[in-house]
Structure formats: C-alpha cells, structure tokens
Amino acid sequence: MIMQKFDYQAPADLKEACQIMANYGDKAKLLAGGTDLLIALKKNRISPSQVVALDQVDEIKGLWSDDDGIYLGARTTAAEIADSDFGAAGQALAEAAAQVGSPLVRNLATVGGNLVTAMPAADMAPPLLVMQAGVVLEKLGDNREIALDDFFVGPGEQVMLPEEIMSLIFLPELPSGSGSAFEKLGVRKALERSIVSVAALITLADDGKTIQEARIALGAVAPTPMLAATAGAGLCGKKATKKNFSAAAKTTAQEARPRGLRTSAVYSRLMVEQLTMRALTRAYAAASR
C-alpha cells in the first residue's frame, strides 16, 4: 500500500519541535521510534500533512535521578529501560520493557510512544501506574504535569492537546521495603500484544511481613490500562500471606473490565486472577530482599 504524501520535519531541539506543533496542531504527527506511527501511515489509518521527527531532540532522551525520584526522557527506548537497574521497587518496569515486541522493536520503541498511543495493552503502562508515574506535556511557552492515572481516556485516546509533546516521565522515590513485578500473557513469547498483563507493587512495614502499601495495575483487560484500586487498598495493613494474595487476586479479576475482543471475558478474568497472584508473590519476594 502506498503512503499518502506528507512533509517531513526534523527539529533540532524541543523548543523548535513545540513551535512546529503550535503551527500545525492536529495536522502534524510526532515520530519517535516509529513502531506504531509507520504502520498507521502505511495502512492509511492517518494522513498528516506533517511528520515531525524527534530523533535529534536529545533533551527528551535518557534516564537520570535525584533525591525526588527517577526521570525518563520520553524518547528513552524500551531496550534502554530493560537494561537499567531500577532496584527492587522498579523491577516491574524493566521486566515490562524487556517484553515489548522483539529486540529490534525494543531498540526503536520509546516509553513516550508506548504511552501516547494509549493502547489498552501497552506493556509499560501497568508498571508505571503502580509506580505512581507522572508525565510532563510540553507546548510552546508552557508545560503541565499529569498523573499517569489521569492520562488515559479510552482505547487510543489520552488527554494530550494536538500541539503538545510528552517530554518526561517522572517516577517518585518509593519507600524502602518496596518491590514490584510484571506478568504478561500473550499467544506467543515475542512480537505479541498482551492478552492480559499485571503489575504489582508492595511496600512492607518494618516487620517485613505486614503490607504497608500495595498497588495493582492491569493491561489489555479494560478500555485503558487501569489500577485495581479496591484490590490494592484491601491488602494494606494485612500480612503478606498466600491467603491474602489469593483474595486480592480474586478482587482484581472482579475489577477488570475485559471487552472480549481477543478472548472471552471469562478467560480474561481467570488469567487476571492467576497473573495477579504471581505478580504479588514475586513483588513480595522483591520487597523482602
């Protein structure tokens, strides 16, 4: 299939990129890794008059940290995240990034692109949700920060304005005694969109047995990546036992909102329960270390 014609622009920095987006708005599309955009262009799902490549905008690439937490440039690739050490608290993010597509896809796909496309099955969304990530959206002369939990609107939809560019993902510092894990079910081990994915994060009290805080997030089983808020809250103050994890897994399955597109809702809920149990068990083990 032949792509429709468009103008290609490659701004040298973020300010220039914001200027271009301010000029063209929804007539322009941003190109970072291109793993989703190029497919959409080839299939004529979109027809922008401008494609704005961000590969020279180094301000939004890389990982760094300070006393407040960890910062991810939106152009940071899945491969770079998979190879990074986020400690026990952030291991779910590295695990999720390591399961994005194939090695070639991971070398191109960016964390910003994974979020901006707002696909229900976006692999890096659930771990970022349990890590209470926020995203920074830039436009000419202004920016705003939004909690990731408020970012997704519906399948393929999020809160960004046409002229905005995601520049940064911020991960606040998590308490000591925190651990996380990511579990994914797909038809194949590689190049497969999730049927179900689960991220869990547990923070233990000083006794090493009581759960001080817990968060569980789901992918591919609702119109957007989502937090299972009731299940996570229900673990707080309880002992980290198999019985309590099993009860939380059942609650998580009830909170899921599968659409029955790739598999039945019944099967999706069963897999949510199983994967949540695994994720909680591994998150507890990580927190215990």
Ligand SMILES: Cc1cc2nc3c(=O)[nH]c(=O)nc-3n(C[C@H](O)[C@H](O)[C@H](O)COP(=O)(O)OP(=O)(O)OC[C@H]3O[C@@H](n4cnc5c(N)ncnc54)[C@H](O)[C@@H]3O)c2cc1C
Second form
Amino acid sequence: MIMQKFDYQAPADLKEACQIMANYGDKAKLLAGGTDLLIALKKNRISPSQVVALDQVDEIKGLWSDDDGIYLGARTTAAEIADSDFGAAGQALAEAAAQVGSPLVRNLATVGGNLVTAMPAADMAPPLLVMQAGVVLEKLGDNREIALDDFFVGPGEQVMLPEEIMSLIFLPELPSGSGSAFEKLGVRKALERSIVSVAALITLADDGKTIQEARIALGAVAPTPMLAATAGAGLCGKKATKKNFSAAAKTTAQEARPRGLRTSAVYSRLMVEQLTMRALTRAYAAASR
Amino acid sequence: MPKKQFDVLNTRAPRVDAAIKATGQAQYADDLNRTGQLYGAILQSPLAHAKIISIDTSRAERLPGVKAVITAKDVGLTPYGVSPARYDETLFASERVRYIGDEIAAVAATDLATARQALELIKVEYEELPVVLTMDDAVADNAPQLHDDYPGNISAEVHQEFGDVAAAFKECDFIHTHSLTNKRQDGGFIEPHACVAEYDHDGRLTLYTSTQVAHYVQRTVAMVTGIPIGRVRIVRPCVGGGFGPKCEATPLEMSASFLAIKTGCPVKLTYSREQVFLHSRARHQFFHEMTTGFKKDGTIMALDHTCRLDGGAYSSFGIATVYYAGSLLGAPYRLPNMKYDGTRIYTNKPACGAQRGHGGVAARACFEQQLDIIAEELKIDPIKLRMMNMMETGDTTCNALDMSSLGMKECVEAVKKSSKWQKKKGKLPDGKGIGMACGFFVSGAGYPIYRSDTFHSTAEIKVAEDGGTVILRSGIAEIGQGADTMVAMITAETLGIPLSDVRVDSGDTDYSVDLGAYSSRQTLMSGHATKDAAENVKAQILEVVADKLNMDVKNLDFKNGFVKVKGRKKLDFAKFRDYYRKEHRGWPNLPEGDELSFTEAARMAYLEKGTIVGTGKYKPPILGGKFKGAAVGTSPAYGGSAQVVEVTVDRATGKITVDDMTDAHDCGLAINKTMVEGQMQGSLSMGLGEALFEEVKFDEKGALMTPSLGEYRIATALDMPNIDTLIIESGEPNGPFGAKEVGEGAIMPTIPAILNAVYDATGVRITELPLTPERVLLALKEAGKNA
Ligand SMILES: Cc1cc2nc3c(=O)[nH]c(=O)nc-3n(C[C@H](O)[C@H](O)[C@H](O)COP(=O)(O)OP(=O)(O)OC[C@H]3O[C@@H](n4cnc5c(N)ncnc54)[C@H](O)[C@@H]3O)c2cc1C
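Can you return the structure of this protein in the form predicted in complex with the ligand rather than the form predicted alone?
Then the entire complex follows, led off by the chain already shown.
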C-alpha cells in the first residue's frame, strides 16, 4: 500500500479554513498533529483529495479564560495541556494529557484530534466529560456548541459534519471545592493504549465532607468514552468515605459496557471498579486541598 | 586466574562505527540508490491456505512503468530452506499457498507506487482450503495437511534419552511436573529487511542486503538463481539489528535478484513492517512440560521433558530449534539423566525460526521455575539449591557438552552479593518479590548449517604500503552488536599497534568466508580467524626486521606501535630510519625517537616482500557426542549468566513493574567491556518484553493482528529498570584471548527470574506468557490472592 496523492492546503486563519472545508466537504481532511490522520492515510483507510493543515490557524491554539470558564483551543497539544495548571478541579485533564503516547507523540497530538478521532480509548475524553466540557464546531458563516456528552456516536464516529472544524473546547467554571483525577491502565509505561481509563470529579460542600456533586467518566470500556451517570449521581449528598466510593465503583463497573475486544469483559469491569476507586480517592484528596 | 595485561582488549574503546552512526552518515540497505534503479514489490497471499487455480499477470505487465513481473513460471521451483535436509520452500507458490503472506509474484517498476499498483492488477484465482492455526488442530485426525512430504503436519521430531530417566526417578524422593507456554515473538529490530540487486553484463550478481549471514545468502541465491556461486557477491551495508530473523536468505533477496537479472537494472526491495512480521522467522511458540526428579538433599537426578513447537508454514531453522529446546537444558546444572521428546508442527501461519537464545529461552523459563518450586518444597534457598547442583569448569553434560570454562558459580555469587539477595529474599513487603535464575548458551555452533568441512571463518589482513595502516577484510556480520570493533581490537592487540591504525572492511563475501552472526559465534570464531591472520602478518614483518637488523626473531615483538626487543641487544636501525625519512620527504609525522616504529618495520617488510598480506582461519575441532542431533548444542565454549530481578505486582490490577535487575555474565574475557554490557542490557530488555508484553497474534482466518510496533509491544525505555551489569571472566581456553559469547546467553535467565520474582511477590505461579495485567490478575483471582 502506498499513500494516495493529495493537495496540501495551509489556511492562514479559521475563516479561510472554513472556506476550504465548505468547498471540498468530505473530500477534505483536517490535519492537526497528524498522529491519527497519517496512520489512516498510510493505510489507505481514507484517501482525501485535500489535506488541510491547521497549524497556522492561531485562533484555535492555546488556553485562555474568563469569568465563565476556560477556553481550550482544539489545536492545543497534549504536551501543552500536560504542562498547564487547571487547578485541583482540572488536574485530571493534565494527568491524562501527560499519559498520551510518548513525548514525541505528545508534542504533536492535539486535544481536538483526540476528540474528533473518537476512539473509545481517547485519553483526554474522560476528564473533559467529567468537567462537563462543550465543544464549538465551526463552519462557513455558522457555528454551534454541543456538550461533549452528546458528541460521540460510536467507535471512530461523532456528530460532526464533514465541513465542520472544532475550534474550541469550553470548560465551565467549576465550583470551589472541586477536585479531579485520572487513572489509566496500560500494559507498558509509555506508548500505550488504555485498557481502561477513568476520570473522576468531586465537588465537596462547605463542610469538606459531603459530596455536592460527583462525576465519573470511562474510556475504553464502551463504544465511546462515557459518563457513568448513575454512579456519579449516587454519590451526591453522600459523605466522602471509602465505603461510599467503593459502592460507587461497583456501580460504575456495572455501567461500563465493555465489548471484550482487547481484554475480557470480566477483566475490564474489574479494572473499572479498581481505577474508579483510585480516581475517586485522589479526586477527593484534590478537592480537599 | 591471574589476568593478562592487554593494551587494547578489555577496555572501553569507542566503537569503530560510532561516528557514522551517531551522525546519521551510516548507510543502510534502503539508503542505497543506484542509477537507473527500479523498485520492486511482492504479491503475497491473502489466504492462509488455498490452491492456486490460475495466475494472470497480463494486466500488470501492460501497466506503464512496469518492467518485469515474475512468478513461479519464470523463476522455477527450486526448493530451498535453511537445512538442506528440509528444503520445503520455493520462492513463489505455484500450486498452493500456506499462510497469509506466502509469496506469489514480484514486480519491478520505475517507481514504488507503480510497482504496488501493478500488484493489484495481478489476478490470482484461489480455491480455499481448510486452515489449521493451532497445533492441536494440526495434529488432529483428518486435519488438513500442509506438506505432502511431512504427514501429520509433523515438521520435525526429536527423541533423545541420556542416562536412564525411569530408573533415576525410582531413586528420587520428589518428582515434580511443571509446564510453560510462551507466545510467538518477533525480533523487533529497527531496520526492516531491505536489499538492492544488480546484475552486470558479465553475468555477475551483486546483492546489497540487510542480513546476518551473507555466506548462506550467497549459497542460497546462487542455488535458486542458478548463477555460479563465484559470480554471486553479497554485500552487507550497515544493519539495524537482526536477532535471528535475518539469518536466512529471504524471498526479498531472491525476488530482487531475479528482477535484476530479468531487467538488467538495479532493483530495490524493502519490507514494510507488516512484511517483517509476515516473513517472521522469529521465536516459536513452545509448549513445555517438564518432570524433574530430585533427592531430599536437593540433588537433581533426572528430567523428563516434552515440547511442542508451533512452526508455522515452513521449516526455516525449525529442526535446529527443536533440538536446541532440549539440548540446552544439559547445563549448567549437573543433570545425569535427561529424556527429551520434541515435535515441531506445521500450521498455516508465517514460519518461525531462530531468535536470540535460539530454542532455549522458553525451556529455560520452564526449568528454572521448576528449580524454585523444588527449592521451596525442600525449604532450601533457591540460590543454594542451584549452587549445590552447579557445574564447574571441566564438567561434561549428559549430552556431551564440554564446559571448557564455566564461571557460573562466580556469576551466582556476584548477583547474590550485588542484589543484596540475603537481605531481601523472603523479607520484602507484600506485592514485592525477588527472583533469580541462571542460563547458559553456546558460543558458536560447532557445525555449519550444511554438512561441510568448511572453515567457519577466514580473514585477510593487509598492511598499507607506507606501513601506517592495517586493513582487515572480513566477511563478518556487523549488525549493530559491535563485531567490527571486536575484530579491530583483536587485530590491534595481536599486532601490537594502536586501535586507530586498524581499518575494518567487513561484510562482503569477496573478503572472506564467515558463516555470520548467529549462535553467538563471531567473537570466538571470527575472533580466532582474525587473530590468526594478524599473527601471520606480524610474523612476516618481524622476520624481515630480524633479518635486516641481525636479530633473533624470537626476541622481537610489537607493542603500542613500536618494536620491542627482549634481552640486552639493542636495535641499530639508524640506517632504516634515515631511509624511511628520505622516502617520505615532506610528509608530516615522520618517525622519530629511539624506538623503531611498526610503520617503519612494515615498510621494511614491504620493500623486501611486496605487499604484506596475511590470512587466518578457524574451524572448531571435532566436538561433542556422536548421537543423532549431537551437532545442535555442541560448541567450542559456553557462556553463562545469572540474574536477580525485583518486581512489584499490583494485586488489584495485575500490573507488574520490574524494579531492578542484576545480571552477571561469564563472557570468558570482555574484549570490550562497554559492548559486553550493551549485549547484557539488550538481552534483558528483549527478555523483559517477552515476559511481560510481546505476542504476535492472528485472527481466526490466520491474518496477522499485530502488524506494527504499535500493536506488537516491545519494552520501552521507561519499562526498563536500571540494570546492574557484572562481567565475569573465566578465561575460555578455546576462545581468542579467552573470550566467548555474551550476545544470547544473557537472555536466558531473564524470563524465569521475572516469573520467580512474581511468585515471590504473590505466591502464584503463572505458566503462560506474556504476563499481561489481565493474565496476572485472573491468575491471582483464581488463587484467591487478588486485592
Ligand atoms: C504512537 C502513538 C501513541 C498514541 N498514544 C495515545 C494515547 O496514549 N492516548 C490517546 O488517547 N491517543 C493516543 N494516540 C492517538 C493520537 O495521538 C491522539 O488521538 C491525538 O490526540 C490525535 O491528535 P492529532 O492532533 O494528532 O490528530 P490528527 O491526526 O491531526 O487528526 C485526527 C482526526 O481528527 C481530525 N481533526 C483534527 N483536528 C480537528 C479539528 N480541529 N476539527 C475537526 N477535525 C479535526 C482530523 O481530520 C483527523 O480525522 C497515539 C497515537 C500514536 C501514533
């Protein structure tokens, strides 16, 4: 197999990028870090006539914030995210980004690419899910924002139209007393697809003991990254105790929908339980800081 | 043993190829480009087992840019393989394909895209045959048969008994049975196979190829193409690793050769990573079952051992593998009775062959676990049990392997001390464990792969006419392990000159005969041939010097680039110095001082005799037993090693972290200490990968599921703990300057040491590799020992 020929375009800004995407639709593919796209191209899984590089589109790079929350450019790399301070509430995201691939991969891989590829094991998805992220999708003369929870459809599938570009990921301001954590299980210490990944976020009430809000999200144990809604809701109003965490972890394992592809469903569920316990424990510690 | 003083050997001299490799100037086969070069591509079967009804290449031939399309019709059906007794392959399949990846045709075109496009235009009509993927299926009644000449899908069978195992078992106090299964492995070398073939107007074929064994490639290519062997030249550029799978002639090399012959143009072919996995020829999957009998004092009495190997579709090295899997248990422990039944079975998968620690790695992993089980049963420290049964220099195994040097006890003592075993064994917190194991390996196969009295290595050393540079020409395979540096150091030491005055030209069948880089043979064998050649050169030069200066040659020698005189007589060489300086008037760095330099001496010899060339040669003496299969395992020397490994096991996830490794290896003499440590580090990394991560997987149709180094996981730098490398030097009488192997023996203890450490940490024995978190957790759970 050999890569098919394509034209390479490097729009200077988002508008030009939208224009190109409007012109070519599904014949064009956006290129961010290329760590997923190049593999698909080389294996001839896709053969676009246009490859549209986003590296000059500065509007969608980096991090900034206002009173509403944090804006994360879709073109921001895992390395940049790993090095950023999201506070106790957002530490799960930095932890997840720090465990993507290897240093070389992290220097290229972007958060937008990670979400758009929509692999069940995408490491940055679970933390963004527990942080209730929304994504902004742009097309020529229009844009829409949707909740990340509504974004994924199936393995490799999401709701985007061919001409849409993900510009931003919006992270709403979380109440004080929030803390999060990310746990990833792989076989090797680097260059590893998650066997199971779990992100947990806890918001404590003023007493520092009662859980006001909790969310748990899972990677690699369902056709898409997913929120374990029942388990998260079940913790609300409860005390942050080992016993309650343990019960929540059990519920989370039930909510997982492993397909038994790379590891048996039995093992996947056991790991969801273990990693959820660990993530909740650390998220609570972060929330207490 | 008092150690000899060396000037060049036993140091940490930088590698002779360090600069070109560090700067990226090194040229690998795929870097080579010839004027008018064509690009080749190979059509491989998409079915694991099928009859070929027809092959239609006409559309491919008509594609603009295509210069040649070849199939079995064009190249014939000359059988080839590794062992001449088992030639079961042909370059292209004509009637039947036996695995997904079996070669059917090859194309040469003006560019790679066209060549690959042409492949898609070749129409092959198949009739699917039932597929056998597991050994159980392959040996079942009425199983589909892969080869007419090998009924029952039995590729090779070995039955051996040394001593009397049944009688010995009767004298035993304990008898224990244990089993182990590994998974098919891949060499995981960085450089995929690549080659460029050229065919000239005089009918000479030159093949530049990434190989460990130019000599065998030359023979096979000559045989299959029908070109007289004297007209086939193999040149090995820089090679990015081999580890065994580059130990035989490949369809890549033969396709390129035929395409070059047909087109008259140079043809380049390179395997993709997926094709590397499809060509395979790497570690087999083994199923070992071992029953060991021992006395209550810890004396090992007998071993009854059966092994089944999943060979894939062809023989490759398999006959040697099945023998090695048995014979390499003969040492390093005194084992008076040993029975072995080994069977290699054909399946519709890529063929397995030789890989670092050929045949012995899984067997060793099984046996060394068994020793720990016995030690526990007898409440003896596992190190003590091993030491009680350990062989020593001079011992001979029940299968007639002669331990002409054996520093095993020293290795064990070294790792015991350095790892602080006594402080840790049995005293580590829950979830942490320590384990140890030993191993040994041949230092060069005692016999060539084809039956022959050939020298295993020859070498040629020429001294430049000005006397300043010594050029070694050798067929050895520098494949990254440092062979060039090894022979350069031996040349410099033998001649008594600085290393920087030696240049190595290696890896060309025009230079010398060398069987190549396999069975850890080059340091001992090529090292001997090099030393022999250097001694020859030295004698030639010294003879002239003695004659001219009226000295007894016995009193003359070279050291550090100067003539040394024994006794009281002084050298009067003023006349010669004067002459040399006049001859080289205007040159920089003319000799001065009160010693006669090697350069001047060599010039004297040249003026007297013409160009000074010395040759050297080596072949092992007749070795080993006379029984069937005695050739496999027999070697002029054996390297040994001991390892201690510490692990942490996460009882909740099953994830293993290797925290620490201590390795001691007896390499006889470390020609280059840094390179010896490099081999130890590399062996441990490969062993760790096989123990924890690596597995080549296939789906139910026989299609490869792990075609990349993303799917097939070798250890990363982060997975490797720091390794404490301890060099033991027992001084091997059969090795050059006392040297023997380190390249493969060092991998032997790694897997069992990890397995033993995991048991120490958890109390659970796992009998299937790799130790993925899932496998470990489910085993812990079954034993009720998970968290
Ligand atoms: C060796 C290796 C290791 C890896 N390890 C991990 C890991 O540990 N964890 C993990 O989660 N992933 C891993 N990955 C996968 C990959 O690196 C990540 O998914 C990465 O985040 C993808 O980002 P990218 O910028 O490289 O995307 P690209 O490859 O550039 O793009 C991926 C897809 O997204 C589309 N796209 C990109 N940006 C946008 C945008 N702004 N708007 C719309 N569409 C867009 C592209 O068109 C393409 O279809 C690994 C990959 C490799 C090669």
